[in-house]
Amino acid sequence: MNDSDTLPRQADVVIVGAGIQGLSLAFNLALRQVRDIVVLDAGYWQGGASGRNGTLIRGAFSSPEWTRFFAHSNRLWWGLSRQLGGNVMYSRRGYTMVAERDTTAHLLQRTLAVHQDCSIDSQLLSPTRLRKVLPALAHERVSAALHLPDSGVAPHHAAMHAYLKACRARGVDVRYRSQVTAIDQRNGAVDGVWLADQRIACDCLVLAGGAQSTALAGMLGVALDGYPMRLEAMALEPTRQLIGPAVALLDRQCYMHQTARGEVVGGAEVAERPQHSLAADVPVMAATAKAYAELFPQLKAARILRQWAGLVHISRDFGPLLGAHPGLKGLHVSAGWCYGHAGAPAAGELLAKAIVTGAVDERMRAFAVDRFERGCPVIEPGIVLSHFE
């Protein structure tokens, strides 16, 4: 951590939020020779969603927009350890989407067509092949399974350590326990940020504050779609290796994988009102346990080691809000992330390019901040999340 109490008086870019999104962006800006980058976070190291996620890296979804973006991010994960100079512990073990209902099986058939159009390696598994990929699965419950062999998992702590080290090696000033209390604007443009009585002048500001994104935008008097949402995860006691790839049980809105030390980690989503609490919730724990026990019967006797919650910022269509904010010159946003861990390498690369060159990559364009005002939401039917009505 940066122990100096003295903040710089000005910066080329200030990023609010030092989770994986903020660090990925800072690293990519530094690669593009941007100097004087300051990253500020009100919380502690890995205290937000970047330290509380399920660590799954999914390289394709059911819509072309999500698939192109996350396929690019997944490819970046493959070489991320080399690029950062630190081991992010990415494991290319595959990712299997499991359908129980016939309607979900039809969704996977449509998803396969999207993947073929996007040149993604994925396969609908035959019953025989599925038994080899997931032998412990309750196969009698399954109507279809789509497998992504090039996806996998990466522990959040390893990626965060590698990003932070790489940022600091390139001169990025990263500070935790540093809360932005006010943001200045002048003549319709960003002008600086305040931390209590200390000010940093800047004309480029990025909001990457996770669940606090809407509140941060409110400091500037600009609108930002979305709301905080709580996600929960569970870890079971270590057991022998039963599950090879990462798994999404689409009809249970449940995701899971098994770590190298044998813990099964994942969670199921239960529809609830938006809230800020980090307290674990019994209905979510019960839904996760039920999904595990019914789809992987050998887990019935496993004890729950821990259950935890994290807060994310969710947009109206559950997709990221990525790019320049139309309401204020110099303001950029990386928010709306429900798959922010998986999408961080691509988000950092593409947003840095947009900030430095002004060119918006097509893989990022669909997730523009103002897409709802323009009537252009991105419909993604293959996410593992509960919609609050």
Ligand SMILES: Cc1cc2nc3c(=O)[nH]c(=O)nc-3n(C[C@H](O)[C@H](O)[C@H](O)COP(=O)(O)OP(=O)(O)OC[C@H]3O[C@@H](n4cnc5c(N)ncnc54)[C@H](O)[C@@H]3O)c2cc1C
Contents of the next structure:
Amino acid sequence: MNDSDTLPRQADVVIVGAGIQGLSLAFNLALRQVRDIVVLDAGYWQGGASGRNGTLIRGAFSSPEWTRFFAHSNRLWWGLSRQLGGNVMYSRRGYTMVAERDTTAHLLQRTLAVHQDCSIDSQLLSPTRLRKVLPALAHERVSAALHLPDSGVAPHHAAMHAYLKACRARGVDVRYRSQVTAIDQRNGAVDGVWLADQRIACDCLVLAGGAQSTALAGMLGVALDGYPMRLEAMALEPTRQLIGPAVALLDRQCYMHQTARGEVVGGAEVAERPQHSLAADVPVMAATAKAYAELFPQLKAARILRQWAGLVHISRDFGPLLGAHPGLKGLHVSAGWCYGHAGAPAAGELLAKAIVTGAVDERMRAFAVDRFERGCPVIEPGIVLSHFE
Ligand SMILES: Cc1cc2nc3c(=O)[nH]c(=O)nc-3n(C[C@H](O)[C@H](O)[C@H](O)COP(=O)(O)OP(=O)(O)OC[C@H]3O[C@@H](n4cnc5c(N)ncnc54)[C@H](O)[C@@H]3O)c2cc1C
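Let me have the form predicted in complex with this ligand next, following on from the form predicted on its own.
Next comes the full complex, and the chain you just saw is listed first.
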């Protein structure tokens, strides 16, 4: 996958990590006429979380900060195939959040108010309307459902392929099997990266290393919040079309959607942290199967076809860490992504703008890397992971 076998001796920007975050940023930097961009990845193409996710793209959450950022990203997804010149297979099929408990139903009512403030098309579904949107749901268990008609799904392989192709077409040097082993700094600024005994000099470095992001920052001796966490997903054998939109079963910490070939793909989260292993886990499969069977009884007979895990980087408020790192001149971060597939188009666009112009867009400001030191975490109660706190 390498552009050539010889590493460049220097680059204008080095990005560590060629998952969807690293590639989206590289593409957007190239659009802004940055030259000599090198993206280095220790693993193989799609070996990180960007090749292992549930592919859901949710365009709104329960906090204004998350909603503004992800609504922007969702809108970028709509035009991404055209922008990249490759089909990302985005399907605007809607996204329904389902509450069983009364407290979660109240959260959805508050969420609707946030969406209205942010001018997002969002609808609390009446029982009759919910039957139309999700006829196979066990309606007697549901206390409320909030529907985002403009959200959807995009297969990760299609998005990764389109981003990689678009990067290479613009001269970005993307290299897999290329592990960064050390990072240099000089006089309080980034100075270069090492791949074993080879060095690339650079004064602009972006850490987009997914689960390894905190460890990468450690190579520079600077702190970065967060830890690796395992998320798991599974696919059921194909069934007839039962589930139209993407679905979050909030009280089960579970999400799902049905692919074009009929497989139901998704997963439930169980409280475990931190995790470095990609091993399959029976408790997660059992929790997912239970949620599916109870909320979609027709899935009871479907067998599990595949199961897999991936590692993501989780910050202490579960939000992204996006922007300049205050510890070192020339150091930038795109990490902390548990919804990094959905967020990639906006993260790449806004971080590229910040790197090139120095202007920090309002939609990314809330996710600044140093927000915890300043006592400004972003509270987002509408994600399944936040139930762990
Ligand atoms: C099971 C599962 C389901 C998910 N479902 C969804 C979903 O439905 N919607 C959604 O939006 N998100 C979802 N996610 C999260 C999403 O996949 C991630 O947030 C996103 O892929 C993060 O992208 P990334 O580029 O930051 O990380 P990655 O794709 O993990 O890329 C980081 C890369 O950094 C490289 N790297 C690390 N250290 C080094 C080093 N020293 N030198 C060079 N390279 C290095 C790694 O090899 C890796 O390829 C899910 C994740 C999982 C695991």
